[in-house]
Amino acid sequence: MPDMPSVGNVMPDEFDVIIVGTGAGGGTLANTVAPSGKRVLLLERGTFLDRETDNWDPAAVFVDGRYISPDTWYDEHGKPFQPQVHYFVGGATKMYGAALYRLRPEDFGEIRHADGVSPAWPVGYDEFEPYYTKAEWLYQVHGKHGDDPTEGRWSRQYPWPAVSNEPRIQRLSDDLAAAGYHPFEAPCGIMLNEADRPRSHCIRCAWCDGYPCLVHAKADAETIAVRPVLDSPNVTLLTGAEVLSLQTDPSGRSVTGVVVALGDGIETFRGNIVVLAAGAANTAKILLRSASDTHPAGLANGSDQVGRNYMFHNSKAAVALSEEPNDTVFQKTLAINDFYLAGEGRQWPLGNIQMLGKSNAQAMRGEEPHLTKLAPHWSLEEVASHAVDFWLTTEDLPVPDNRVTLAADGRVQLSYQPTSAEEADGLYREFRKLLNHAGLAAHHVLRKNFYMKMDVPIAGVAHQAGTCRFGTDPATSVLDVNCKAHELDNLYVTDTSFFPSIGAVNPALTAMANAIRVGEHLVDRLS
């Protein structure tokens, strides 16, 4: 499949529909107003992530971190990071594990925590789930609904048949069974069916997990949403595009033009509806360097909640090592939910357990620098031989004072403490007891913080949420419910920025289903 050119079509003096970003929120929300023949503009900051073999190297994704931004945050004591972003066409889809959970039905209501309350959503349950079906069969899921007892309501079968677990995790799963719990296929977002997409088959390799799929087998947003839609002749799409401010028109309630830095001059772009899609840390970045005369705080944020209640999950990664070898290749085919809500003798929920991709020596010296930088390789790939790798996620909740604000330079300056770590513990408990069960000895476990190897924990921000939350009430929210700012007319958010609470699955499907959701809402709109 041949890179596509930066600008698709000619473009028009005005836009419908302009959209600052192209991963789950951005792309998804393209692919459904495209059809309508709205004039689509489509602003990516970075490019087409190129096709190489370094796309399977672990060395080159973990070691050299050869698809990291180099972009610069700052920490709330003024301490710079480099935050473990991907800017590429698909956004953070490109490197994503392609794991396209549903949020419970409780994760729409109030949930009580050990440190506070997870509230509720505007809308429930109910009102999205045709949008997540939508999601499921647009990014090609691979599942089974039925067979998780947490889950909600679902109106249709996912589109292709769960991905079948090898010998060494079906074996895992038969004595999980076996013992009480409930194991179930893991919902994968993957083209393995060949005669569906004959130029983009998964070829079931153990290169998916923080790596960009090199076959464009994996169900990101580009592969999924954007390159569909670029052929349309009213779609245009710039890369090397960085949205730096929103201009409105006196009154301020109306954004009047897209201030971009495009290769080494500013443009202006003018549309109709404005859609930001950039993430959750950066999308809240373009809101406050738009301040004006009736925007002092930023826009949109009268009721000064953009860049509040940043949230990522309390995520630990473990590798559970097995007295016989794990020839697994395509590992992240099973899930447990049995600890996702309070109840049994447990006062809190704690959350999800999933399968990671199979460890390799490489990504082990990628992802613990420090403990494993005097270790052989030859020792590092006997471990990894013998490894059966989890994640283990846990809800974080929104705090006011974790926030995104503007450094003196303009960049993202990130205020965060963790929260849950009570119920990430408890997890981690119920996880030990699990891998007793399992001929995997809990004293073999290793557990390490995946996504934080920089030097300060914020800087793994794949999960990042929750800084442009929606709501009925204009004074605690910024967004209404079908993600327009309360304070402007033709402003809309569709990343994960929406988020009011952040359950404790991955949160990529939830931001696709919203996308689909406000894109046929802004389809009737313009008409």
Ligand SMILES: Cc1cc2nc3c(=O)[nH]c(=O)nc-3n(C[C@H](O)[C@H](O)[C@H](O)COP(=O)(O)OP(=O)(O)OC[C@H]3O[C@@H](n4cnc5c(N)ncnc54)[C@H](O)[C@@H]3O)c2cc1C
Contents of the next structure:
Amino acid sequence: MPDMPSVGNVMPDEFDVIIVGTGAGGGTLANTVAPSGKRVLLLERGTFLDRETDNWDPAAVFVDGRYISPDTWYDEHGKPFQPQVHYFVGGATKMYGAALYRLRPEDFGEIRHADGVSPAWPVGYDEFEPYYTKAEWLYQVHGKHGDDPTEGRWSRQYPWPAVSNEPRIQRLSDDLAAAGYHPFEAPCGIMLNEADRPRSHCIRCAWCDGYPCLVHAKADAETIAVRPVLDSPNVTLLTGAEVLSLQTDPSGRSVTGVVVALGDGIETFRGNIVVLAAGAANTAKILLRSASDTHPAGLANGSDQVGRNYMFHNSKAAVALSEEPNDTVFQKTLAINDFYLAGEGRQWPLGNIQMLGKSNAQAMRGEEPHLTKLAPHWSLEEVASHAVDFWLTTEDLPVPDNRVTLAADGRVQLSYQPTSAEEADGLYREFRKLLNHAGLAAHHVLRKNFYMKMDVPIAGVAHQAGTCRFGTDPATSVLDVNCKAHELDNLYVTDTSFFPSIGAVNPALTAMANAIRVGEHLVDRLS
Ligand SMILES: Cc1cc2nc3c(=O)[nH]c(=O)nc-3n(C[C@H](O)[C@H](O)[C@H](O)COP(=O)(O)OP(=O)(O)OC[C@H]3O[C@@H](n4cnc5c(N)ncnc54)[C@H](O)[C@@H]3O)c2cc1C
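To test you: the structure above is the form predicted on its own. What is the structure of the form predicted in complex with the ligand?
Now the full complex is given, and it begins with the chain already shown.
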């Protein structure tokens, strides 16, 4: 299929807003600012992701890692690894599962954990609520507010009804409800309805979570936010444009140049406002690489907070095998937050349980190469056909030494020690109990519950966040409440870097909502 042109429109000498990165934070921001007529330049290091049959080929996606970008990062010991990052127009949302959850109101306050405290945000849930609603409508979310007992106030129902459970998952839901749990229909950002058809139409296939959508029916940042504004005369997109660093005026208060590797050369672009949305690790990298006489420790880093407090959730995939085959195709329709908060006998908040995209033999091989090395393909096929797949998420804490620094060659070095092991173990125990209550126990291949579980390694950076947290105190935060750098007048950050804590639900909707919030602020400011 033909690709979109890299350069949308004629480039002026100077832009009103330059946005670095086109994912959940950057793409959504562009979509918010574009209608104002302000001159927007989007700089994206990746290209458009090709629409090709490999999009839906588990072997290409999971075994060959076709869409994982060939970047190298280092761990804290200097050992290189390939991070599971996706540098494309749309960023990580090209591959995401489009599970678009709001944080709970409690996540905006201080929460005590076994290993420490999840700090309060500088604004409360009420500040975010209108933007969550806007993001849910922009990203065409299917869901049903009101069924999840832990959710906060909502001012408007989702634009589309929840995606219905297929029979196996509906039975799971009924069994859980009968056992006293509160399963609810998970919010999904897909274009499933008649009214969406002029754009694209979801066929409820199994290739959503972890795959690019061949028919562009997943509500990702490219299809929903970036493509629709590319025809605007005031919007220009440059792909293959890797931002290296930012330059400032002599006072160090204003960004005056965005230095970009473009083709074989280096270009410098100028804009009144510059917004970094390159993902939590790469935004920190750009700031640290922009050290100067006025910002010797890195741009906006007088507080020494840039790069610190990296989080990515304490998550695990868990597969329950039942004797009865699971012929579900679109599996991500159910979730449970009964253990999200402390209380009712739980000392600590444990987290969220949701369904994963339906597993298959190739994906199992790709995700667990060691465990599956000796297994013949037919046996993995058999296992996968009985698998019911879950994703367990526990909040990890913002620890100052969990951080992004620059390696000697200027690449990302990521130091990370997990937190919240007690809560993650607790969630896994509750999960096993829950399955016993949910009718799976009577139908086991091995006459007892059999689970495969996989913890997420350091390279699994899908949920990366932190590194430039927002706050009211310039001594302990990088950004102010509008996500403007405390130390600069025209520099903003709208990717997941701004999170002071990460909660235990998927992060993308919060990044999108915040990008709309900051985008409206920028339009006001530029007016
Ligand atoms: C497989 C997978 C499944 C996921 N499932 C879910 C889910 O179901 N629900 C959910 O909420 N979240 C999910 N996530 C996470 C979600 O996609 C991210 O939280 C979200 O996309 C983060 O938004 P961001 O703007 O911070 O970064 P991104 O969306 O990654 O955007 C960053 C952009 O910056 C670009 N960039 C990086 N460096 C530079 C540079 N130097 N110059 C120019 N451009 C640069 C990148 O190419 C990219 O386009 C998933 C992620 C993955 C990988």
